[in-house]
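Below you'll find only one chain, the form predicted alone, shown as structure tokens.
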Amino acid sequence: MNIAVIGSGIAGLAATWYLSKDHRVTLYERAPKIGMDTHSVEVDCGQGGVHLNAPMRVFFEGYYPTLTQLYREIDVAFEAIEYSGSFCRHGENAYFHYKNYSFRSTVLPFLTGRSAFHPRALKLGIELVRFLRRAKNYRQFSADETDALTIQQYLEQYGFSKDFAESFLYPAFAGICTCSYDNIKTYPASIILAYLDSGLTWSRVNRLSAGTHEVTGRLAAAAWKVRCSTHLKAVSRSADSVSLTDEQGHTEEYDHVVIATQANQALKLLADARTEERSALARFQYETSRTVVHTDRSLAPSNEKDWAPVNFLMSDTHDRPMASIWMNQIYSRLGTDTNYFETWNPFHEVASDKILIDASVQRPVVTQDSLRGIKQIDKLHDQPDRRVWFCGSYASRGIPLLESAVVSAKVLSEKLSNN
């Protein structure tokens, strides 16, 4: 069958590869590069290269078997790395700091620094152990009756403390979801345990070696056609087959059609929406981050000391806490000459002559409501006639990441390839 994924994100890349095994896949993308690698530098550091990219993308297996897999389909390497993290008030002293220390395949996570001895930080890794051992049991609960549940209400319901809820958990969710700390609280509990619970604290943190160029050239490779800078107007039906119409009125048929952008985009792309797919799409609400690669070190804990390769910092004039990648601990080519730093949402404006990129991205927040969407969604790709598809990481159950994603994409094609 002829196929068109739009939109060239993980997602879109992810339904090529499962897509092209069988059929004829044409990808477009509107910005003239493979969106996954649209925002990245090469950066010289007179070792080579060091391909950096924002987001930088992270995975752990335990959370992301899927993208792992297609990882290793596509015979791309990645490495582990060291991902531990502090917590402190912007321009103070860390009060919560912590190292991994790897023994074989298993990460042992310890209190390090000032952090070792203080008082408050003992209480807080005192209640992140009980936190962490009671994340375990929600399995015993069906998922109507954990969805119910705000992550803010659990703690309350199970006696964590605000110090706990305020100056470590929301912040670090909030952190690892980029929104606000109003929107961490509303989540799910069920969609953040389960996060907790694939042994995201014991397990190795890895990175691609060769940065998303690599990934997005493999996977890319597998499609008929690759078709940048196309901006597509219209998605529409007719009895045996999907037209996509572009700015300049161009027309082209394809017996299905796979939208791999946003939800709300996907609603503006489809000329004749249905009743059903208006309903569904509309329950995915997006919020706006700003992610800068960047050397400007005022953007990093005031004092070196409490330099973690993730560091969260907090102030109460902003409404999410301000997440800084120190990236010389991600990627050792980088040397030490000069420090370089991703942060999201940061708290103060760089000088231009220190970005290195500077970027909006927009991330679905996980609601009851966006897993009553999900449900739709995966009713409407179950009807027999179906031929336009929806794909991306707000169509799969899970923090809106690269893995479900994936899934999402993976899932979606099986059922194409059998309709």
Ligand SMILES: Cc1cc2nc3c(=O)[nH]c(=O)nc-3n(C[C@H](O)[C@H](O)[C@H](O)COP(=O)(O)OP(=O)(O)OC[C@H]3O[C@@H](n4cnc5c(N)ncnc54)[C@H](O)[C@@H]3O)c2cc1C
Second form
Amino acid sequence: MNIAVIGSGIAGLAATWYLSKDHRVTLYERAPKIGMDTHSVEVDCGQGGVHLNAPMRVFFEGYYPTLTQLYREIDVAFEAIEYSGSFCRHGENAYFHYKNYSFRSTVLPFLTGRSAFHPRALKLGIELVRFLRRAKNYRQFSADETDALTIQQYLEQYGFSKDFAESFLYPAFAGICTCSYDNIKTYPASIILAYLDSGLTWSRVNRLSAGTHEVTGRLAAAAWKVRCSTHLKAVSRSADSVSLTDEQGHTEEYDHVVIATQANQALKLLADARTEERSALARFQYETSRTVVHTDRSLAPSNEKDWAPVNFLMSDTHDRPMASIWMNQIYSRLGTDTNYFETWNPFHEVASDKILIDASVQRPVVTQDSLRGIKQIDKLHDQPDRRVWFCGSYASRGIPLLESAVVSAKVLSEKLSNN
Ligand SMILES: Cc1cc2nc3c(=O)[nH]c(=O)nc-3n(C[C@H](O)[C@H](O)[C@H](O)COP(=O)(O)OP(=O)(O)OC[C@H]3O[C@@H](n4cnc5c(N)ncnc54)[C@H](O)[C@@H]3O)c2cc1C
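Take the protein just shown as the form predicted alone and give its structure as the form predicted in complex with the ligand.
Starting with the chain above, the whole complex follows.
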């Protein structure tokens, strides 16, 4: 069959790869290069180039089995990194700082620096252990039972302190989910518990060895054609085909179309959206934020001794944390002469001569309503006459990450091929 995939983020790339095994796939992307690698830069540090991406996307096997399997199938190398963290108020010393020590494939986090002996840090650490143990107990309940509880309600119900919630859990997950404190508080508890229960605390976190461009190159190579710089404006159906119209008004016909954009963009594209499609796609809300790769140390903790690979900084005047990743710790080839950071939600402007990448990114927010939307999309995909399909990090259960995007692509590819 002739299939079009719209969007070349990881979801569209994975759908292209899975579907190309049996079909002829054309991959469309509005950006000039493959979407997953749009915001990237090559830094030359005298020891060969280092390919940096914004956002830098890390993964660990416990939570990312499908992504890891895909990376193995396409034979891209990945490697473990030291991904420990620090938490501080902006301009102050860190109050919680841990370092991961590796023993073979297992990692053990220990408080480090001033945190190691500070009663407040010890208390936060003890609460974290209690939180992780309780997360395991949650496995015995069904998702329907646990989705109803928000993480804020969960923390209150089980007597976790305000300090644990506001100084550790909310900042950490507002960072991981790239959203505001308000939105993280209403995240279904089940989603956060499942993430922590998948072994993050004890696992080695990985990054791609060569960089994202190796993944994009191998996945996109499966396509029959790749059409970058093609902004599609409308998807409409006839009895036995689907047509795509680009911004120049050109139209092309396909047997099936996979929309691998964000849900809000998919809704705009579907010229003839049916009521149940509108209802499903409208359930996904988004937050826009900014990710900057730069060399401005003022966006890192003020005390250099507190610098960790991942640093969460909080301020009373901001509704979300700033997260600064110290890239030299992740890519040793960056050396030590210049410090490189990737900062999500910079609290203040970065001097333009210190910016390497400046990206505006959208992230879905998981709510009880969005979980209902996923079930609705699954039902749509079971319709026998279906020709328009949806995938993306929003379209599968879990935190919207690479894993949920690849899972949604894999599931729909199997359904489409059996349709
Ligand atoms: C700050 C930050 C940090 C993150 N860190 C991690 C991490 O460490 N690990 C992890 O697993 N995930 C991480 N993520 C999440 C991860 O980046 C996303 O889950 C993933 O990239 C989403 O992929 P996707 O294919 O669903 O969507 P997208 O990447 O958004 O792809 C959609 C594509 O569709 C294209 N498109 C849209 N409309 C059209 C149109 N009309 N015509 C043609 N093309 C169109 C877009 O240009 C885009 O390329 C992070 C996200 C952020 C914001």
